[in-house]
Each structure stands twice: as C-alpha cells, then as structure tokens.
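Presented below, as structure tokens, is a lone chain in the form predicted on its own.
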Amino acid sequence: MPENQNMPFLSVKDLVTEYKSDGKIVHAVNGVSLTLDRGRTLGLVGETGAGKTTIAKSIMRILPDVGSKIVGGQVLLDGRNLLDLPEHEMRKIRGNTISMIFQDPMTALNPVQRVGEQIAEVVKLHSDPGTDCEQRAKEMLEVVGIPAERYYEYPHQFSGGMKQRVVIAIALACNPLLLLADEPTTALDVTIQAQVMDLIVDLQKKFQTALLLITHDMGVVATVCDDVAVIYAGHIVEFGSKEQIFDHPTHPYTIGLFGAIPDMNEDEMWLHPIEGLPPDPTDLPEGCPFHPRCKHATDACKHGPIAPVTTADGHMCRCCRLDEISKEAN
C-alpha cells in the first residue's frame, strides 16, 4: 500500500475491545487512541492485565473467535481501516505488512515442524510463485545470527534465546512495515534479553519498520523507544515522547510507576509501590479508573469521563488535577 504522507502510518482511534467471561463483560480496551510513524518505536507500558496485548491483537485482528469483540473505533494503517477489511484481506496483511512477535518463544513454534520450514511457510504464503522459500528462510536464519544449516532442526534443539531469534526471523521474513512485539524477552534470562532486544532494534532500523513494543520494563523503554504510551485499566492515561515521559511524568499513575523503580543513586531501604490493586475489568470505577489508588483524587475524579489534556509539544495526560500536580512536582 502506498504510504500517505499526510497522516501517521498507524493511527488507532477510540478502540474499544471487550471479552465475555462467566457471563460478565471484561472491559479490556476502553477508547484507546495512539499514533506511530514509519521507523519509530512506541512503547506500550503498564501493569499486567492493563490491556496491552489486547490492543496488539485487536490491531492484528487475532482475538479469540469466541467471547471477544471489537466494539468500536478504527485501526488505520496508512489510511486504510483494518477493522473494515474482510478476513481474506487480513490474511494477506498478517505476516506480510504486519507481523507480531509473541512473548513466549517456547509455545510460539510448532514442536513437530523443522524451524526452517516454519520460516519458509510464511515466505511461501506471501511471495510470488517461483520464490525460493527455503533459501529465503536460510537467509533469515543468518540475519538473526543462526547458521543456515540449522534450518533442518526442530525447536527442542534450540535454547530459549535461539527460539526467540527464530520467532523474530518468522516475523521479519517478509519485511513487514509494522512489527508488534509483545514482551519479546520476558521468558529469557537477562543476558539473552539484551541480545534479543539489540537484534530487534538493529533489524527494525535495517528494514525501516514501525515497532510497537509492549513491555513493563522501563529500562527497555528508555533504551529502545522514541515515544511512550502509559496504559491503565484499558485507558491510555499519558502519551508523549520518551523524554517527556521520563523527564516530566505528569499522571499520578506514571509518577507512581517511576517511584516504584529503585534509584541506584539513593540509599533507601524500601521501594515505594503504588498502593492498592488494579480494578476489576468487569466492574471498572466511574470517572478516572485510577482514582481509588490516587492520593490526589477528589470528587471530580470519580464522575464522568476524564478529558485528555495535550500540551503544545504533544504531551498528553488524562487527569483533571493536572495543574495542581504539576505545581506540586515543581
């Protein structure tokens, strides 16, 4: 698809996604809006269960067939609404224009199929007849640092880090324009995590791919991302450049996230966790979903939708006490 120069490459507008569980409605994603340009990296940050993975699966339209539903919104990829496309069109896009790296390499690969064949399968699905799919798969193995001769081996013959490299090779085999990475290093040890993230970033720059990185690791965000969206209970509560979010966090939840991170320059005995627990997604509080845990909450925070406030430089925060909190922080 030709790139439209007048709009962001990816634009998610007012996305709402729900699940049904035990007869209740799980409000997983609640009016999420975000943008991402070609070649840039956006980090989706939030606690477990905040809706990060559901956003990615909604973009890919790979939600479970039973019990899940995209209720409203738009997912515009280069101006084309993916939510309006028939399924046979989406099958052409998945793995080709958009790819996803899943968080657990142990379960992302077929255990009874050779790893090279799993890469070649994606190439065959999206390439012209006559393409040497095996050769392309071997090239991708080399790209992610695995010798081509291991094409014929099975997943159980690879370590966790090597399996994740195979998953990355599958995701990038057709040079996608958009890569969704769902906590791609969670199942790996620390040293391998750094290697895998370096690999993803290097390949992203090589192919000029837009990267949506789902993580709860602020260190990874600081190293990799250009922009950051902070998610709480299915709402984006703060959005801005990495510098804006790290240097000037404004939403109480974002401030709480940074307060819970140990400071190597401070001699403190205890961490400062955010009090309380995330809300039940089947029974979200009215008003700001964070207000039951927020020390700044007033009656105004408990009623009606909280309008986002965006500064001239594009830093967005969804808080009705933004001025007071900013003054207190300064």
Second form
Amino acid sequence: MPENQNMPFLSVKDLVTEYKSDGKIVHAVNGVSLTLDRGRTLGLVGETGAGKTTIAKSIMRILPDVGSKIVGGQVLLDGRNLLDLPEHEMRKIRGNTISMIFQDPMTALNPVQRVGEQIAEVVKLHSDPGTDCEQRAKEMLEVVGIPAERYYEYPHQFSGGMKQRVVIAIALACNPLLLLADEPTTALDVTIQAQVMDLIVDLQKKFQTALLLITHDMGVVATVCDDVAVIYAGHIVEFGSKEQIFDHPTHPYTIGLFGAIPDMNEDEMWLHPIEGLPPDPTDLPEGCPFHPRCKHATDACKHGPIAPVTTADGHMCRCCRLDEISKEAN
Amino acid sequence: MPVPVIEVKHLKKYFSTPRGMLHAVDDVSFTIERGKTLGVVGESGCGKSTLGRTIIHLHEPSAGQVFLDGNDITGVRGGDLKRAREKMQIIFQDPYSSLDSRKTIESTVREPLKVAKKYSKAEIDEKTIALMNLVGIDERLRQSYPHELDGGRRQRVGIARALALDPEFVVCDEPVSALDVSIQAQVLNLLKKLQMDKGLTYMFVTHDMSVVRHISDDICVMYLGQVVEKCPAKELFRMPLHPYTKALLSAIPSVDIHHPNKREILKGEITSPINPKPGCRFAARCPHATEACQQAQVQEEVSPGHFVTCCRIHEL
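Here we have the form predicted on its own; I need the corresponding form predicted together with the partner chain.
To see the whole picture, the full complex is given below, headed by that same chain.
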C-alpha cells in the first residue's frame, strides 16, 4: 500500500452511527471527525455511553447487523474508504491491518479453545499458505511475556492480566498498522495495568502502529497519549495535543471532568461533580449536547449545531461561549 | 479514650476449596473511631471485600473477634445478631445487581424498616420519604424500577437502604467504582455529607487510590489477606514504607503530565491465597526480598499511628 505523505494514515470524517432500540433511534455517534498517524496515539475519553466504543466498532465495521447503522461519513485508511468496501475485502483487513483489543479479557476469549490456537487462528487467516502458525503464535506469547509452553492451556488457567495479554497477542499477531484498544486495562488491577500498558506502548513503538486508545482514565491518557479527543454524547467537544488538553482545557465539559477527579496532591473537603446526567441519546437536546449541565449555558447554546473553533496550533473546541468563558477565567 | 465503634482483633476468614484452605482474611486487627473512615485498599483477591463482610457477619469469622461499641459480637445469633445488624450496614459495589429488579425503588428502601418490626405503617411511610429526600431521589422516581435508573441514582437507592435503620457503622464496598467520574464525585460528596450529619463511621473498601485518599482518615493496605501497612491517609501518600505500598502508589498513572510518576513496575502477579507459606506473602514480587522474608512477619509501629509489616523496613 503506498503511503501518501500529506494524508493522515487514518482519517474519520463526519461519522454518524445510530442504533435502533424499542422503536427509538439512539444517536450514538453524531458527526465525529478525527485523524491519526502511524506511530501516534490518540486517546478517546468520555463517560459511559458517550459513543467511544461505537466509534471504534464503526471504524472496524463490527457493529451488529441488526439494529445498528452507519448513517454517514467516511473512514479513510491510507486514503481508502473502508465504509465502501465489500465485506470480503473488509475481512482481509480486520485482524490484519486493523485490529482491536477488547475491554473484558474474560469474554473476549473462547473458553473451550486453547489460548495458543486462538492466536494461531488469526495468523492462519491472514498469512500465506505454509506459514507455521503455531510457531508464530508461540512467538507472540513470548512477546507478551507468557512462556510458549502455555500454548496448550485454556483461558480459565490464566489470570486476568495474562488473559488480557493473550488478547493483545491476538490483536498484534499480524502486526496491525492500526490498533483500536477499547479500555484495555480497565478490568485489571493497577500494578497489572501498568505492566499491560507498558507492553502495548512498547509494541506500538516497535511496529510504528497507530493506536486509538479508548479510556475513561485520565491518568492513562496522561501517561501514553499524544493527542486527546474528548467525547460527549457522540460529539467530539474538544480535541488537541495532550499538553493542550491537560494544561489548557477549554470546553466546560473537559474542565468539569478534570475537576471531578479527586486531587492526589491537594486536600479538598468537597469534590466538584458535574451536576445532572448525560443526555438520553434517543432524545438529544438541540444545540450543544452539554448545555443542560453547563453552568455557562445561554440561549445561544440551545440552538443549531455548534461550530468548532480551532486555534492555529490545532486545539479544537466546540463551544459557542468559548471567548466569554476564557475572559471570565482570566 | 472513647470506645471505638468497631474493633477487630486477629480476625481470620478461611474458605475451604478443593485445593486447600483459602486464606481470604488472615489475622487482621484494627479499630475505627466514631465518625471516622478507614479506607481499605488492595488489588482484586486481596480479601478487602471479605474483610468488610466478615466484620458485619455476612460471613462467619473463622477466628478472631469483632467488637461493636465495645461489645463482642463475634458469635452472636438470632435476636442479638439482628439488633447488631441494625447498627452495621453495607453499600455494595454494583448498583446493578444489588437491587431487586422486581421491586420499586420505594419498596426497596422501605424493606429494612418493615423487617425491623419497630415502626407503625405511618412511621414507615414517613421514614421512607425522609430517606429518599436525604439521598436526593426525586419524588417522580419513587415508583420506578431499578432498570429505569442510571448507575448514580441506583447507588443512591443502595445508600438510602443502608441508612434506613440509622446504623452507626457502614461498610462501603467499592460504592463508586461502577460510576463515571462526574457521577462518582456526586456520590462521594453525598457519603461525606451523610457522615458529617449523622456521625457515621465508615469502612471504605476500594482499589482507587485517589478516591481512598480523598475519603479516608486512616488507610489499611492489604495484600493476600493481610494488612501490610496502616497509617493516616495523608501520611500513606507522603511516606509509604512497605515495598508493596510503594509499588502500588507508583503504578497509578498520574494526571499530571509534567510530573509523571516514577514507576516501579512489579514483576509477576498476586500468588495464590490457598495454603500460603509462612513469611511475607509479597516476597515473591518484592524487589527487596531476602532470606529473612521467608520467616513469619510481625507488625511494627514505626512512628505513632504508622504500622508496617516488613522485616526489612529499617534497612530500606
């Protein structure tokens, strides 16, 4: 595949994805655009139900056939729109060029198949005939720090952290160019989380993988990401480099999110929650989706789509009161 | 000195498994003063939830004693147990599975009041409404079922139910880990306010270090059923002493991008709690382990209120 110098490796444009539920339409992803280059890490952060996983599943086209639909937009991988490809082409890409690490290692593995075979299966599907798939699977086990002789064991013989490493081995077996990691360490304990995250980052650097990391843990984002997209109700409300987002968050939602985390270095009597709840995705408010919870909201926030404002150095914020809020802050 | 609300002495809880005895809680002792919060942290399987449940007698202890307001409640049964339980309640981790899906919110909150058999119908009605106001459940939601509520509201229902009989001591077993951070802050503020208003005593079980630092007065760090370190909350973060505590704190990804944690990545994983060998249970993963760590370890008060169980603490 020729690499175009000017074009980002992954470019998602105006992605809109919907689910049908009880006769209502769930507006899960509402016009999301993002770009990601080889060797870079983009963090998608946001709360439960914000649409993070749906974005990843839309890119990989693994949404359920019944009840979900990519309504619009493009997913350009190296210039090719994945949404236009026939299913048999897409099957060659999944697990090969793009692969995904799922959140829950307990359910992502087949309980009645040997772990080694589950890795070998991916290799077999995507490599030339005659490749020694078992050998490759054993190599991958070693790469993720599991002795190759455990190839013949079953998932229940592994701890949670080891199962997640098997899931990572499956995802990386074919050296993907794009890795979608959906809360890869959320189900793990913090000391194991540190081991697994280090492993993902090491392998990413080694293979120059583009990594889309979905998480709700700002600490994980701070540790590994280059860029950050903050998702709220299926919209990217703020996008920027890690430094821009952490040092100068501008969207009231991003600011609220940081404010709600208990501070490890300061003693505060009360935390600062974001009052209210995320909106019902079957009945999104008009205008800015955050306005019902936003203390800066005015009438202007309640109408029409909110245009993104991007600074010269690429810090995007979707808030029509941006200027007033930053003036108030000063 | 006032009598502590909860005193635990050499508490043990073993479970029998096909492969041997699982030492879930192994010789744990501490006290919690009235109105204070003891945070209990550790990784999954370290016995922190079992400890909470054993204290309030959801599990029968294998050995050791539990005192509530100075009274030994270890072997109590029948009416005495029921009276003790009115003073000790629990808020569960998962607001999805800890509520009866076929009961309305109101009848869930009402149930403990009915079970207590102390109140008239009118009193129960009045108290139910007061409880739901206390935890901030809107009037319109009272006849709803749990599936109609979001996680934060469900956890409020769990809190209302736990507080129905005016307990003195509440075990909060990971009450916010299933919640998003913005909602988590709402629930933590509520728990803190209730503690101040009612003088509640909490044992707060969690694996989230930033939450435990915020909510606790003292913190116990557990590893494989044993307390490896216990001290005032702020001190634990300022001056962790046990090698496991140090590793645990260093593994937390910091949100401060300019001062990332100096990470000390542990090798290996928690070993099996079934028939553990004597000696330090962390030794297999500890970068400082020596021969001496294979011997049984003693808890030591290294400075006032700061307890550590590590034989190499003075050398380190």
